[in-house]
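Only one chain comes next, encoded as structure tokens, the form predicted alone.
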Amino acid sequence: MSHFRIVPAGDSALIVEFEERIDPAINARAIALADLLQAAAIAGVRDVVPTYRSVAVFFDPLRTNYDTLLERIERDAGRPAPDAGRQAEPLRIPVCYGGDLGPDLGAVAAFGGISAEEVIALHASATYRVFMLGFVPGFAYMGIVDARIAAPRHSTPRVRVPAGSVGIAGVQTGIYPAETPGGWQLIGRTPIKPFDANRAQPFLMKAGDAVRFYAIDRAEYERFA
């Protein structure tokens, strides 16, 4: 069983911290705890947010019995670890790699000492776990990226990264849901929207999901878009 600790974050939040590493098993514990606490609908709890290896519990101190909440968190956090390998069928996401849509593909290839085609094959051959959502609505932090293409982020971020850009930052990969600044290595772009407020379900992905990318050419990309 993984160890954990509970750390106050001011007077209206508690942080449950599991072991400090990027690991599907640790992440599965965090997501399972968040699901349990959300399902419990504890009076005064405003939000429960899982991350790579922790869970933030935000509550109204005037409406929440602190001791009861703490006891519930301790009990649920101590439950046996779920099976991190049990995931639903992967969500398949098309990507047009390279060119003006993936300006850093060559740099990632140089990092790994391999060809651009091999970068694409490696990136598209893995099944990634959505560890958490953050940064902007719909941005899914996914991993774990093959070490041969796990290039570090840029030391100076770009001012504008186009929506749909697929990037790598170390062992993480992700899709920019909107045009924002960003320092990840951009290897391609997808026409699929990770976040769309007009959809019945705005978020395409959630923590714990499985994702696979597949390559499409520019003509296919334009048809999707």
The other form holds:
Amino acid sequence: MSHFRIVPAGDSALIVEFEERIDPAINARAIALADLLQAAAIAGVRDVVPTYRSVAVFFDPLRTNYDTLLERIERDAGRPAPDAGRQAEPLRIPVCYGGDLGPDLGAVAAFGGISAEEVIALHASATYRVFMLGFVPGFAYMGIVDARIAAPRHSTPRVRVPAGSVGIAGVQTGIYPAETPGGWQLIGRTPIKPFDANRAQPFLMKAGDAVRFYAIDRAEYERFA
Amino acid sequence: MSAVIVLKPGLLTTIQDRGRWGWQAQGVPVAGPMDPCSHRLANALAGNDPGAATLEVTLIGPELEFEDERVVAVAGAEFEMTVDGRGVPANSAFVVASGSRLRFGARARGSRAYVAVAGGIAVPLVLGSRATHLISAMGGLEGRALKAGDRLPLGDPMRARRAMSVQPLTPIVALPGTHAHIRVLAGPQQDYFTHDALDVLQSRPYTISHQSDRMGFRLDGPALAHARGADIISDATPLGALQVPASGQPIVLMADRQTAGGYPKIATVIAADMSVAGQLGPGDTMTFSVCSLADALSALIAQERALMAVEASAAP
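Okay, that one was the form predicted alone. Can I see the form predicted together with its partner chain too?
Below is the entire complex, every chain and molecule, led by the chain shown above.
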């Protein structure tokens, strides 16, 4: 049973903070709380946002019963943690590693003192947890990456990272859903779109999902794309 | 469908509604008006629903041509405005004839004005909102600021309520000159700072730097010292939060803020003062004072009452 505290963020948001660690069990608690509060459809609540180890509840203070909201959060946050290991079948995402699609593959290999093939094997052999989404629409912060390939982000971010780029930043891995600036080590690219506003399901992933990558060659990438 | 044609776009004119709430868990920023009060006032005066999309005008206004007769209202920053060469008042509804041109001139006060047109700007909804988010190129017209030649479809004014025919109103939010006093509530992470940091925050004015935009106001002023480092595990980013990176210089998170950030937040601007803050621009200054939750809520209730009174008098 982990601790939590509820802190106000101005007059229109409350943040529920769990222990300050990146840990699947703590993250599972945050997501479970967010799901409960979302499902409760509390009058005046505008948005419920789980992160690595917290949940933000955004509300309209003139249309929300503050005491009821607080009571509800306290009750639901105190519930026993769900089993973080009990995840659904992982979502499988194809990646064309290296070459011009993954310009930092060599640098990540050098970081770990291993070959590029080993970097690919390590990245594609783990099942990652989606801890949270943020940065831009559909960007999933996934982990935990093997220590041998957990290269730190670039000190100077790239001005343009192409959409679909798969990157590593320390123990985190992620896919850039759109062309944006970015500092992560780019090891490959996926033809799959994590976010497409015109799709029936705009977002491929949600917090708490399990994800596995698998390697495809350039020809397969071009066929997908 | 009838439309507004953009003849000149102005410095930064975007389509905004109340914002894209409900998708932050998927990383979708809220966006919406920098001055929510003036956006809502403009809609009320034009006889629109508060959820209708308006044009947010920034510092230098546009020139617009209307394809058909429409009721129009502009609230927020004070500009000289003319329709076909004749002056029109702010904070009041006026009628433009088919083919009329609304031209913005010199700006007297404030940074952002809202142009509401009866029927609302009817670009398609993206995830339930028409608000433009510039960085993620979402909503509005192709997710970008307006440019010359753009054609903005308008909603059906027949379904909208009739416009008010009133004398210009006193603005609900007092427009700041080049300085505003902003009230904050401490937190959510004031305990990540030294004990005197909140006093330092209230000690002297902060200047809004030229690297400021709809995402955030980067401030220059007394540095705020962290007690346990400037990095936190990425956390949600409330509107108006003062996040403080390693430099100790706060950044006020504004309408286009990202949904998460990795810096501690010492204090958060109260909802009632966000509209005043949204009227400031680069080079302007702000001072902060910590207030109580009760003060924050009574200020918000006063603002809400004033807005509801206008909306009620505009109702059929």
